[in-house]
Every structure is written in C-alpha cells, then in structure tokens.
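One chain follows as structure tokens, the form predicted on its own.
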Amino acid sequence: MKRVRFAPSPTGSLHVGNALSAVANRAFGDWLLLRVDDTDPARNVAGGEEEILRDLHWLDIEWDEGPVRQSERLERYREAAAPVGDRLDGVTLLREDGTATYQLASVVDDVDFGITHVIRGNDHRPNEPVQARLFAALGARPPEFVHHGLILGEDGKKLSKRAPGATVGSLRDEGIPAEAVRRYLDELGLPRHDVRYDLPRLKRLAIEAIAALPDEELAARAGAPLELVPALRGARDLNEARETTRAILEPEPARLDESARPTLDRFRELLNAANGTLDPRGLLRELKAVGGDLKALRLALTGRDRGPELWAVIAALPRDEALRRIDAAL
C-alpha cells in the first residue's frame, strides 16, 4: 500500500502549487495523511488552517487520517530526539526553547505514520539529503523521495501567491469552477520539470465547466431560478453567471426616450400575440425584420447595454414582468 501525506502550513489559502502536490499524492496514494506543518510560529496565520481545509473540500480532495498537527506532538519529537541529540551532522532538530524544527518533526512523523512515498515539489530537494541521514539516525528505513517541478510565473519565476488566480482561494473569489481548477490540476500530474501558470487554460477549463454542470447545479451556484439557467451558459465563470443573474432579477432602472417606442410598442404585441407559445428566437427575428432597435429593447428590459443573449433574457423573463419593464422604460 502508498502511504502518502499531504503537509501543508497553515499560512492561509493554498498556493497552487501547494494544491498541485495535494491533488498529486491523493492520486498516487492508497492512503492520505493530512498533516499540517504549524511548529513555526512566525509563519502561522490566524484561520489559515481553516483556509486549507476549505480549499481541500473545494478541490474534493479526501484524505484518510488527519488533520495531523505538529504543534501537538511536541513530546513525541523530544522524545525521538533524545538519542541523537539536539543537532546531527550540523543541522539543528530542536530549538532552544525545546520545539521541533521542520526537518526533525517531519521525519518523525513519517516513521511513524508510515508514510512510504513523499511526494512534494522540487524545491524540497535539497532537505533529502539531511532527512535521509535523520532516519538512518532515528533506525527507519526512508520513504521513497518523488520531486515534482513546480508552477511558475509567466516570467519563469516563482509564481507569488499576491499574482493573479496564484491560489486557490482567489481562483474561487473570481469565479472559477472547482472542476476547471481540478481538472488543470490533474492534467499537469507529476509534471517532472517546472511549468508556467497557464491561467488562460484555466478560464477555458471554466467555461467547459459551467457549460457542462447540470441545469439544477449552475441554477444553485449562480443563485438563479432554474428558468434562467439557458441565460447562464454562455458565462466565463461564475462571477459572470451570478451578474447575468442580477441583471435579469434586478434590473437598474432604465427610462428610453421616444424613439424606442416604436420597438418596445413592436415587442408587446409579439408577445402578447406568443399567447403561451413563445419562441424567443422567432420573436427577435421578426423584431429585426421591422427595424426594431435591440440595443433599446436590452435596456428597457435589463437596464444594461450589453449581457446575455438577448433570446435567453426574453426566455427567462415572466411575461406579465416583460410587459411590466417595458411600461416603465417608457
């Protein structure tokens, strides 16, 4: 069996390379250990723990044991410790105050845990070396060490977690489907070099998204009548799909000179005239036909000059709250 662990800090919403070695371990191991690594505490935030777990239901990553905090075994690391003393081969494994560092509690934890694979990224590279002599030390037999490269910036860099959709949590706020980000995620696998963020493959992955999401789950996550849902797929996430919502539920109010009578007088007799067979389609088609100024008809109808299909609006739209609109734009 691949016993794996996942061991993130708790210092706040999941970078997504960080989120790249939890979706890599959950689909290489057997099972998961979600471990989090909070013996620093300079580097804890407040609710950072919280944050991860959250990005970690977000994503549907399960893990089997956890979570696991370092900072309450603080005995077990001491103890460990004792044999071999408080530094090996120059490297410090407990602090003067008598807490673990990074290298001493997560070798302990891994022997006892069992964890038999240690899949993380390549900038954990140069700690091998140093871990490998520490379970030699401690009598353990090491996991076996998997590098993965890492997510970079467009400039090659390492990709900040202030830059743009750099984590999970700022993925979710601009509306990216958690499918989009899983399944860019496991489309990059165990990627043996580092890559660049592709973050345009990640907006198309969300509208391959929401275009796929049953009628009932788009309606629930936009926070719309299931009426509106043909409104809500040609939407780039769900930020758009949840303004298309308002613009159609609450529309600002519009006042349309004159001019557009003509158009709005047109469109009423339509639909009066659809007597319960509306085709939305039809409707703009013979609209057009007559010269009919679409533009007025958006506004009067949503208070915006630009949004959804004008077809899905009129769809979505009760008629007696249609004819309502338009009264009042005029």
Given for the second form:
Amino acid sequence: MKRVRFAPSPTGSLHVGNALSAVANRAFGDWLLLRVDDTDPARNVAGGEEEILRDLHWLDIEWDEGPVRQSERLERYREAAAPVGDRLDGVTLLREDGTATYQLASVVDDVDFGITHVIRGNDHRPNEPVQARLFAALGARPPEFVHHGLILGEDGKKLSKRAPGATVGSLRDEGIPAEAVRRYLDELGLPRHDVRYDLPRLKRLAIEAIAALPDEELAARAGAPLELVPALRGARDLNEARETTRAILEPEPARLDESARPTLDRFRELLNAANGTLDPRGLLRELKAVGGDLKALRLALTGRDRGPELWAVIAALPRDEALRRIDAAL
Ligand code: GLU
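Could you switch over to the form predicted in complex with glutamic acid (GLU), since the one displayed so far is the form predicted on its own?
What follows is the entire complex, opening with the chain shown before.
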C-alpha cells in the first residue's frame, strides 16, 4: 500500500506546480494525507487553507485523511526531537521559541503517518539528504523520494504566482473549467524535468471540456436556463458562456429607426406563423431571402451589434419575449 501526502503551506490558492504535486500524489498513492504546513507564521495567509481546500474540491482531488495542521502537533515535534537535540548536522530542528522547523515537523509527520513515498517538486530535492538523516536519527526508515519537474514561466524561470493563470484560483476566475485544468495536470503526470507552462494548450482543453459538458451542466455553470444552451456551445470558456447568457437574458435597450420596420415586421410574421415548430435557421434564411436586415434584428433582440449566433438567440428566447423586444425597439 502506497501511503503519500500532499503538504501545501497555507499561502492561498494553489500554484499550478503545487496542484501538479497534488494530482500526482493522488494518481500514485493508494492512501493520501492532506497536511497543512503552517508552522511558519510569516508565510501563513488568512483564509489560505480554505482557498486550498476549495481548489482541491474544485479539481476533484479527494484525500483519505486530514487536513492535519502542523500547528496542532507542536508538542509531538518537541517530544520527538528530545533524544536528537535542537539541531542535527547543523540543521535547526527547534527554533529558540521551541517551535519545530519545517524539516523536523515534516519528517516526524512522515514517520507518524507511515508515509511510504514523498512526491513533491524539484525545488525540494536539497531537502532529501537532510530529511533522510533525520529519519535515521529518529530510528525510522526513510520513504522513497520522488521529485518531479516544476512548471516554469515562458522565460524558463520560476512561474510567479502573479503570472496569468499561475494559480488554480485565477484559472477558475478566468472561466477555465476544472476538467481542463485537471486534464492538463493529469497529462503532465510526473515530469522528470521542468516544463514550461502551456497556457494556450490549457485554453484549448477548456474548449474541449466545454464541448463535452452535458447540456444541464453547461447551463448550470453559465447560470442559464436550458433553452440557452445552443447559444452557449461556441463559448471558449465559462466566462464567455456567462456573458452570452447575460447578453440574451438582460438585453440593452434598443431603439431602431423606421428603416428596420420591414425586417422586424416580417420577423414577427414568421415567428407567429411558426406556432410551436420554430426552426430558427430556416426562419433566418427566409428573412434573408427577402432582403431582411439581420443586423437590425440582432440589435432589436439583444441591444448589441455582436454576440452569439443569431439563430441561437432566437432559439433561446420565448416567442412572447422576442415579440416584446421587437415592439419595444420600434
Ligand atoms: N510545505 C511544503 C511546500 O509547500 C511541502 C514540502 C514537502 O512536501 O515536504 O513546498
């Protein structure tokens, strides 16, 4: 049984590289501990743990035990360090105030929770020898260490948490569906070497993920009624789908001049004639065939001169609402 742990510091929404560690641990381990490394007060951010839990739920990553907070185990670390001392080979284990450092707390936890594999980013490679010695000093067998490549910025340097799309929270805010982020991370797996962050690929995966969402799910995520879904299908991300929803449900007021009247009158006739069996594409073809001004129709229906495909707007609007907007525009 492979026992693994994901051990973020509560510094707010997860960096994509950290999310990669979480996904890799989940994929590799049979049993996963969620541990919160909160022994360094200078690094703790208010609400940081909640944001991480939200990210993990969003990415559909489940854990088997935790969250275990290191700040609640300080007594245990002191007790474990007693036979070893405050320092080991020059590495500080206990600070002057008696609190445990990351090195001590991490190893004591890995021992106590029976961790068999430590899977984490390359940046922790220098900790391996220190921690291996500490396991030995505590009379425990060290786990197997697996250090995966980091996700770097386009410049090949560390991806700043402020860079576009660098945190799980920022991707969510941009309307990237969780499935796309998860798939991108799953595909990376356990990279042996550092990789460059491929945001364009993630955006392509977002388009695929939206295409794969069932109608009900897409409607729910866009905050739209089911009838709107055809208009949402072309959206590249969920924010676009939400904007389309707004464009259809909350039109801008439109005032058109007399030149639009023939088009709108004809549209009204076609709509009335359709009577339950509306074929919006066919209707638009007919309207166009008689020289109808589709731009004016769009303006009348949405108050905007651009937006989702016009047939999808017509399909999404109840007939009475479409007629009301036509009348109001003239
Ligand atoms: N709290 C550390 C970090 O977020 C985890 C270190 C570890 O996995 O041992 O980088």
